[in-house]
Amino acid sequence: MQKIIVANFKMNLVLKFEIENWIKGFLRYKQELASLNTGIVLAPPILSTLNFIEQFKDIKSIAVGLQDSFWERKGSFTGGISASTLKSYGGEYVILGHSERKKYFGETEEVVAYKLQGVSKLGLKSIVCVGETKEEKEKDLTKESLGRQLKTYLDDFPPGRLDKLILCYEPVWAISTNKPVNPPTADEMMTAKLMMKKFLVEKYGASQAEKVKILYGGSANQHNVEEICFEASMDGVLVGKASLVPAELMGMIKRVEERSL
């Protein structure tokens, strides 16, 4: 199965020259990027999305996405971000349910479920984050936490759209901004993936569940990306801080690509 590396810039590279320098730096690898088997998704700050689509439209391995979107296509929703706009310009992915959306913007799991329905109806691909908090981990409630979130998100999600769904195991305590002491081990990542896969199999059946990729997000970088993707058998990574430096992101891509051959 093709590995996927998703670069979530979050609210960084906010100045015009920072974005221009990042694009220029990443395009230095244009020839290498053009021949990749690994899929790359770039999710820049919202005002730079259309620029990214234009700059990378000729590189087949690269797709561009949003870090969030509203559940309605259009209407009187001041400040809302429509996934329809992304689709009309050629974007393909939307990240949903990131823990920072819950922490800083008050998103509930029910809101994430609404957004997932809205994005999937447009035929776009959703990257839905699922993970336990530090408190849940300490109380050995990881399985219950993942199950609760998946049940809410996928309660009305039709099997015919599973090929557009990507799940991301994102333990909240392991995100770099939370300064984790020890990120999860390969065994812990694989265990979480198996829990999520089991939920999918029980809900949709084994053949349908195979359509869903499961990524890992949380302090991913050049030093651990091979362990994540191969020792832990994850289908790819959601990268935050490490994606802000083109050379670092490209280093991760190369490591995954070489191991995949």
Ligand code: 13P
Given for the second form:
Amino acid sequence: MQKIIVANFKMNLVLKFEIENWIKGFLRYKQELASLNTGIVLAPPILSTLNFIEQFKDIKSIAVGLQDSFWERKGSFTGGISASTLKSYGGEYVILGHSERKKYFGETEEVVAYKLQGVSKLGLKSIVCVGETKEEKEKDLTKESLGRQLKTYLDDFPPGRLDKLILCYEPVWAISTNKPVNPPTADEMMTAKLMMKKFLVEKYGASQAEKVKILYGGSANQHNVEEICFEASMDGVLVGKASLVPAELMGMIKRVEERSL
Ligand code: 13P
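The form predicted in complex with the ligand is what I need now, so please give it after the form predicted on its own.
Below: every chain and molecule of the assembly, starting with the one above.
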């Protein structure tokens, strides 16, 4: 299965010159990027989305996405972000259910489920984050937590759209800004992946479940990306901090690309 590397810039690179520098820095690798087998998704801060689409439109391996969107596509929803706009400009992905959306914007699991419906109806690809909090981990409730989130998110999700669904195991405690002591081991990642796979197989059957990629997110960087993608056999990574420096992101891409060949 093709690996994918998703850069979630979060609310960083907020100034015009920072965005321009990032784009310029990443375009230095244009030639290498043009011939990749690995898929790259860039989810920049919302106001620079169209700029990213324009700048990277000629590089086939790169797609652009949103970090969130509203569940309705249009209407009186002040401040809402429509995934329809992304689609009409040629963007392809939307990240949903990130733990920071829950923590700072009050997003509930039910809201994530609505948003997933909205995005998938448009035929866009969703990257849905699923992960246990530090408290849940300490109480040994990882399995319950993942099961509960998947059940809510996929309650009404039709099998016909599974090829557009990407899940990301992102333990909240392992995100770099939450100061993790150690990110999960390859064994722990694999265990989580298997739990998620099992859920999908039970709900949709083995052949349908196969269509869903399962990524890992949380303190991924150049040094651990191979372990994540090959020892823990995750289908790719969702990268926060390490994506803010083009050379670091490219370092991750090269490591995955070389091992995939
Ligand atoms: P870090 O890579 O900075 O830990 O962030 C992970 C993340 O939250 C990606 O969505």
